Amino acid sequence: MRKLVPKLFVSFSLPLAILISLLLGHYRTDPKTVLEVVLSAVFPHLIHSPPETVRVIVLLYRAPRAIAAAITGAVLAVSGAALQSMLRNPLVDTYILGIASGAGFGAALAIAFLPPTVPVELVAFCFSLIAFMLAFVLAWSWGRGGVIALVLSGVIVNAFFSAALALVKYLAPDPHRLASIVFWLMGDIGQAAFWYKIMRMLAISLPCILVIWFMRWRLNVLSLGDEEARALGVNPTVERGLLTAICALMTSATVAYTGIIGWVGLLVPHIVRLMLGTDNRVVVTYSIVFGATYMVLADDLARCLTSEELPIGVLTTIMGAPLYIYLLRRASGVWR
């Protein structure tokens, strides 16, 4: 009974998010409007079409961004939840592998030296996947694909990957395309907000996250330990591969659209620990929808809070660290 109603607050915060989300905006919408409109878009001939004005806003640019950044969250917050629960470790988020700094320097590769009609998403995608197979490779190849192996390889392949893109921001031929690069890096919601990209993204993102949620149970068996796991009948190298490359693709898929969002997959899953104990069966159902809830809420914030919009990959950080670090006195009993 003490659980259920941050359980209740979870479920209903991303709907409600969402319709925020739908309100919020330069140009004023009241809730009775931005209601005719979804229900007008669901059922064409039962309900009364509200002006075209408020239509396009609404469908075309409020909607799938709000979609967009809510897909972001659960994609990066899941993943989170699922690593640190398998490596035991509440500092490992799927950035620590080095799909950050392979996306990156993907996206910056193509911006900077390869012609337009080259989709910087796919490029970004593709040296993601590249960053994160040379981590596990090297974590195979000396420590057999070993927790401790699969972080320091993660480092070492962030850290040269990191160099590369420092490598091409400096040899940019033109500063129109290094300040391309630059925001690129800040992350931006507003690139993945096409209902296009949206489906790309989901049809990626949904089977892993549904691969993670009816694997969530065997999460609490490796955390146990790879001596416990196998007492189990588990196989630690085995499901621990295979979730981290799912945990990869996804990230990969997102990270591709949407640039570099920091935080969300370190802090999501600590603030569900703390509210609902650290059942991975809970954690990671209801880090999927308050990673979402949580990502919508910061893109409402980096669109709205200033006259510009802010670049949401800087508003995470700036709103994250703090908090984490408070997060992480008050959960460090949970971890020992």
Given for the second form:
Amino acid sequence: MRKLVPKLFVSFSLPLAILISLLLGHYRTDPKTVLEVVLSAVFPHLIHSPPETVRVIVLLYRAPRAIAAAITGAVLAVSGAALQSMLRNPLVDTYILGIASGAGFGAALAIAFLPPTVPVELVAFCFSLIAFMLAFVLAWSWGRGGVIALVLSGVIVNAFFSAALALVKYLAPDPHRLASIVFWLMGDIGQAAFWYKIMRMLAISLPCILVIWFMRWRLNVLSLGDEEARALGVNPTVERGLLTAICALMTSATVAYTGIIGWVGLLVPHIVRLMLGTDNRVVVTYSIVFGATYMVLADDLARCLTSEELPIGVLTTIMGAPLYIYLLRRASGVWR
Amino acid sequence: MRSQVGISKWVLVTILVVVIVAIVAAVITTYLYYSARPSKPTAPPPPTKPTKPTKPAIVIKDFRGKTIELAKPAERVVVLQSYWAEVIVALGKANTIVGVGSYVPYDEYLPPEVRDLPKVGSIFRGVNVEAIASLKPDVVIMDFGYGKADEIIKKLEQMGIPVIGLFIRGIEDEIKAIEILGKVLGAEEKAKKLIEFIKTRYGKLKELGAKVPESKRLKVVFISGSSVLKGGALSLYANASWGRAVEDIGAVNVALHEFPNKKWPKVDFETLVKWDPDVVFITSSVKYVQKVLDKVASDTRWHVLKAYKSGRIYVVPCWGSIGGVLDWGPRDIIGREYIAKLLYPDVYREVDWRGDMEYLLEHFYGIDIPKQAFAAYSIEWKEIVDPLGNVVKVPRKVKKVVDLISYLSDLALGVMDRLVGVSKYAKKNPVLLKVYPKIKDIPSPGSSFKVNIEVLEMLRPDVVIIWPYKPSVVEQIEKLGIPVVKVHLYSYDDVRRLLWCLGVLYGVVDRVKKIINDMDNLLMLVRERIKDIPSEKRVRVLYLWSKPTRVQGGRGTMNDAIVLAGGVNVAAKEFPDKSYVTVDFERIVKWNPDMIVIWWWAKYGPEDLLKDPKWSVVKAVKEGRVYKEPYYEHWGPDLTLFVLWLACKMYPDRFSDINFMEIANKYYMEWYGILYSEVASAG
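Form predicted in complex with its partner chain, following the form predicted alone:
Starting with the chain above, the whole complex follows.
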């Protein structure tokens, strides 16, 4: 098997990262106790009664947080990878479809004006889907779902919802709510770190990830261009529409819970491509794994780097931008 | 291409390794930092007490030239004038006073325990000598040489009660009097400090005053405000303490030159016109400042004066109401600084009478009255201090205000009809909507972050009150020539500063005094019940903002509220200078607070924390001590009500007899004209 070492490295990094994040935190826990807690959770009869506080922290805070981060990372990375190859454009991620600004607008609306009984994530989810639908319908109505049409419609919808978001911010009835909106927009894995929320996220994103994974070879075909795809017996418009919708669905589902976390969908597939080549069958698989790893580690930084918690979206962007520049310089020529 | 990929692979591996190493390093340093932190600073050694020398009998000579001997420092004192009472308080001997003159209780700079003492009469109406005798004073301290003073002294001395007679003709006498009182009361050290305070400032005034060249000395007339109000002959300050004070600071007191032998000559208005001084100063009690100025402005005779045309008629607020700067006693020097600064603003640039007043009150009087309570008054403007400490010149009578901040305070001060513009947020305030529905019709020129300059120009307010977080907005407004009052509220003291500032700005000081008094009473009620709780038994509180991991740090009104209520803010130590800070959940577990309070406007409630299993390890959640605060405004007098609410929740057994809702209703009715129960659940 080609490139065995990097593949193994990526595969093992995920469990390692999750293990690390179980051990890390401001509350002092020694590794032995943490391991006991984990073991007792898996085999309840084997080990009994680790300290209650440590048990709660590890199982109800660190573990769900790591898992939520992993899901978010996987979703963002895989949809980024899929879109980049489908649209034959290395500069896109799912946010190009208007999802982030739609979700941001929805969340802002809920925080500013809707009663507290309406969950913010539900409104965010609905609006990010609405934004995507708009972009999608727009792209199909005038460009028959072509690559350029999709990207342009995304840009338009993005601009519209960004403006609407700014308006909601401006009209926010109280400066404190304004602050809440700003924080939501910067992303926070902590607000998704509940097992029941994770279940809901998984319920949507797991099937979507699986679908993309099973369709990963078609991405190779789609990335050749429409003519070639048709020649190979694939209807590019339909397939691209389907895959785009799936990406949008799962991204919406995660973004609604975590807030906007940028530069993961853009960066991770590039790193994977650099390591393992441009074959989408490989890229998709390892984007899932590596995206998850990247996000888990980034969230560890957000939790532990300073005494305050750092906003994860800001962190990933700050880390991502220079890394991306470096990669571009390093690998000019790898992408067309 | 493949070779490139091969190289990049190892670069990526390196990056990953670096990231992981960075994480591990960060964690290790965090652990090391917390474990290496010293557990507690070692207690300083107890201060060695200075050995007291045995006191010799006290022998002093008073201003009459009479020698008074005391076997020991006086422990029971009757004092007839408020300014001598102020000196005694400034010497730290307030507890020696057992009886006071009739006017002393009106001096608001004195502590309540002095103002509430038995009254024995006054120099003008005569005193009840028997009442004085029954108080068994070691000594009586009073003025001599006017009124019925000498008669009173004679009677007292016949009864064997020693009298210290004082009279002031200038700062030197002031200093001598403080020296004498320091000796009599056994407070020489404190007296030395007070004298030092006065002497350095007096020296500075004289030094700068001497620099004014003869040719440039302004002609000044210093008039008693009550004679101005009466409208008849004008009573002037000539060869008396304040009359000569004008000369000390480099001006020519016309009255002193015309009547070198009279203390308080009376002249008719024509004489004043003949002299036509450059500057006129008028004394007045704080209450009548505007009345005096109104009289001057409405009486057309005044308009022929050069001083009126150039706007150089000033009022010096005097005597014992808060805001009074000139009086005999320790504040005399402050009043002189006030006059000097108005007379020659450039010469006396470095003189800060407000700062000196704050210092004097804090360090000698032991009372907390901020700079913001003091203003300088002219016929055209008044100079106030905004909560940030900037001096702001506003029109003499402020009639049109755009307030982008302090909605409820304006309501409490009864000045809503003067608001011509409010922040759009004010229109959502549940109390205002109920009490003052007209708020909806007041235009909104924006917020502190974005102001519509054209609307503002149209409203043309006398002053704009604003958060200065966006300098460009402030600059824009100032460019229109509209004065800007800048506010920040990081502490309970800031709230008090704002209230004083608004009171002075709107000219409703009496109302502010009442409200601050109410606030002090509420805090006192709490303080009395919690003061004996040892620090290790204080309830450790965590305050949560818009989401459960957004906590209140050590800076801000909420932190102060927790401390004032007798609690400990668990987040204060690690985030001493933050108001809002988002933390990792584990940090909250580590703090393990006894009680959690949630912001009234938060979109979650106690039930959300109680049902979340991961919060179950936090003590407050385990014990069910998680509360959502009721509605109140964080930035006004309400804060003290919140302190009471908090204290009731923290120490229920100590406050079992307190009906919070009843008290809150009472104060809300007094402040805003609405029952608290009508708005408590708002939001």
